[in-house]
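Only one chain is shown below, in structure tokens, and it's the form predicted alone.
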Amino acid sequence: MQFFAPTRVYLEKDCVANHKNELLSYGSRAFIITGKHSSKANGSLDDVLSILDEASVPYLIYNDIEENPSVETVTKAAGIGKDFQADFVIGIGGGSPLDAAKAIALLMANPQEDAGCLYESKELTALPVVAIPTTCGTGSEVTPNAVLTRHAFKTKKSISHNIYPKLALVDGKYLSSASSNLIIHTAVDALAHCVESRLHTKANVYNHMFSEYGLSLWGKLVPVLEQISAGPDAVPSSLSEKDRTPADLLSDADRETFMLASTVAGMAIAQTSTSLPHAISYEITYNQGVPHGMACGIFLAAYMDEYARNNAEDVNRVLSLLGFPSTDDLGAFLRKILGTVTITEAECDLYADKVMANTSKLSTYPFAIDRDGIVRIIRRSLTITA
């Protein structure tokens, strides 16, 4: 068995000014990584601008990255960082700024490097990251993973360099303008995190502290992820996040429960990484577009009733901690969250062949499994069409 949580983490509210010295402790240059827009209107970026020009810290602001980021973004971002001689990096919003943070961070650390030592076995340290999550799903706050689009593959993948950030600074008040589609993605992303963590190769007691804590966390918020879907705002899930304001649903607890889930599943990840669901999700997602939470959640039943055929113990102890009685209970919640997606019987091949090809997905499952496994799993999740 083996533990490693190199991250300072903090969960509290206005933890961003409680814990400005700590931030400012990590450079004198910072380059600070967000979207176009989440960061803004949360007040996440306001708080750290605020500290930065009280200490007279100069920064500058990089805002295009996108959902999903790519290499060719993370690899655009790091040639501005390096310019501006950065000496750390903030990364402000959902797992996309973090995870680009960790990958820009590394790139500008090491300016002799193309962004082909991304996906490189190379021994190669990064500038300090601190991660600021502003989103309920990713853990990218508390994991060494960063995955990014690779357009040459057409899909995602996570690079091969383990980045921890340095710091985290986790509260619940970004939350407060939080679309009611991402906080049901980027919940049910954190759900997965958590099952995957639990039925993986590598779940062991240490493991089990965080991915069973995380899917008890998760099973209380359950009422309050119905609330959002079906509360006088709810829209299908296919219309854009700005249709969708779950505007007073929430209460301070409830988004501190958010964000605590989040982070707890974070950590079950950064032991063991995910598995089968996130590895047919990247294919749905550059694909079809589908959220990056959502083409997660969809494959967790069938996920666990595959499991099951050669562990029901471990999957039953799952569905108690979620408050589940069955996985058909688990599908069904989910699909009224989420929606469904549909793919073509092609599609359906190509994502299976994908699929079987990534070895290093493959072997998080802890038992054999082909091809027709693979199969029963999408077709168990998606409505395929001729």
Ligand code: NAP
The other form holds:
Amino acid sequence: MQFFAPTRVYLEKDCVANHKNELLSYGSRAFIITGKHSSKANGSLDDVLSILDEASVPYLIYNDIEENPSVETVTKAAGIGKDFQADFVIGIGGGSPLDAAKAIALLMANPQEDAGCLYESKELTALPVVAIPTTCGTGSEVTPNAVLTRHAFKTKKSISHNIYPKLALVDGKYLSSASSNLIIHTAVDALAHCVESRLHTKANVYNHMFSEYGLSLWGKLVPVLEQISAGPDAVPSSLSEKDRTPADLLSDADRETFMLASTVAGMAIAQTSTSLPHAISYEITYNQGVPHGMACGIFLAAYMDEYARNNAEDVNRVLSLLGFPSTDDLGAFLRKILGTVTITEAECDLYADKVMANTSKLSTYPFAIDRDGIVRIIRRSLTITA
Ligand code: NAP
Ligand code: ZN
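If the one shown is the form predicted alone, what is the structure of the form predicted together with the ligand?
Okay, now the whole complex, with that chain kicking things off.
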């Protein structure tokens, strides 16, 4: 049994400013990796820039990271970062820019390598990474993983290297600009991390501390998610309807709890990895364009049913921590807040074949599972048309 969690985490309001000296200690030329718009809109980018400007630290911003970033994107960005001779990388945004920052930091530190090294098992180190999340789902700020889209294989996969950020600065205020759907999808990703980590080949008592605490925290967020999924009209507000935004539906304390649940869930999967719902999700994200958290959450109830065929006790433990009487109730709740996904019979067959070929992910499931088991999870979770 082992435990390893080398990232220093601050979760508090204004933590970027509060811990500026620590942020500055990781290098003297910064390469900032972020998405197209959101970090500018939610203030996280300006918070970082004001610190770098005040300390006269040179920086370059790469703000062209797409959702589910590709190998091609990180390769292009790493080339720009190398030319700039940055010596540390700051990722700001959702899981996409944070994962991209890790892969970019690896490529920048190893100029002799090309993109092929991302998926080779070699001993390579990366430049230091500082991670500033602005969504409440992936936990990438505390995990060693960096999931990239591999167009050559028409799917997504985490790179072969473990890159833990040196520093994670987690501030719920950056969620103020997030839509209800972004909060819901990313919060469900955090749920998937807790469930898959708790029901996992590598689950142990250390990791239970994180997955079980994350599940009980998530259970407390269920009424909040129900409220925001019902939309602004369902919420009493002193603001007139036209002035309300999704942000008005959440208190500062809610936002901090969403961030905490996400970070704790990240700490859980950092010890185990994710499992079958994530493996199947990569197919419907790549092919159907379903956002990551929704793509994972839609499979959770059926995954738990499958698991319960071998170990009902652990599944009941997960349900009781969440406060749901049965997997049917959990599944109905998730469908209500997420909606449904439709695929064809041919896609169902293809996705089952691809998951069966993913032997490393299959090994995360503690029992034997055959293709029929995978098809059962898919069929119970999605609408399938001819
Ligand atoms: P994301 O793909 O990073 O971002 C989704 C969208 O949300 C983007 O359009 C982004 O806009 C916007 N956005 C981000 N923060 C916002 C905010 N505060 N307000 C308003 N809009 C905001 O979403 P994600 O779900 O966080 O990350 C998903 C990725 O993480 C997937 O590739 C998944 O595979 C990966 N992942 C990694 C791990 C891990 O352990 N490393 C775990 C789970 C998932 P901009 O583009 O303008 O920024
Ligand atoms: Zn995930």
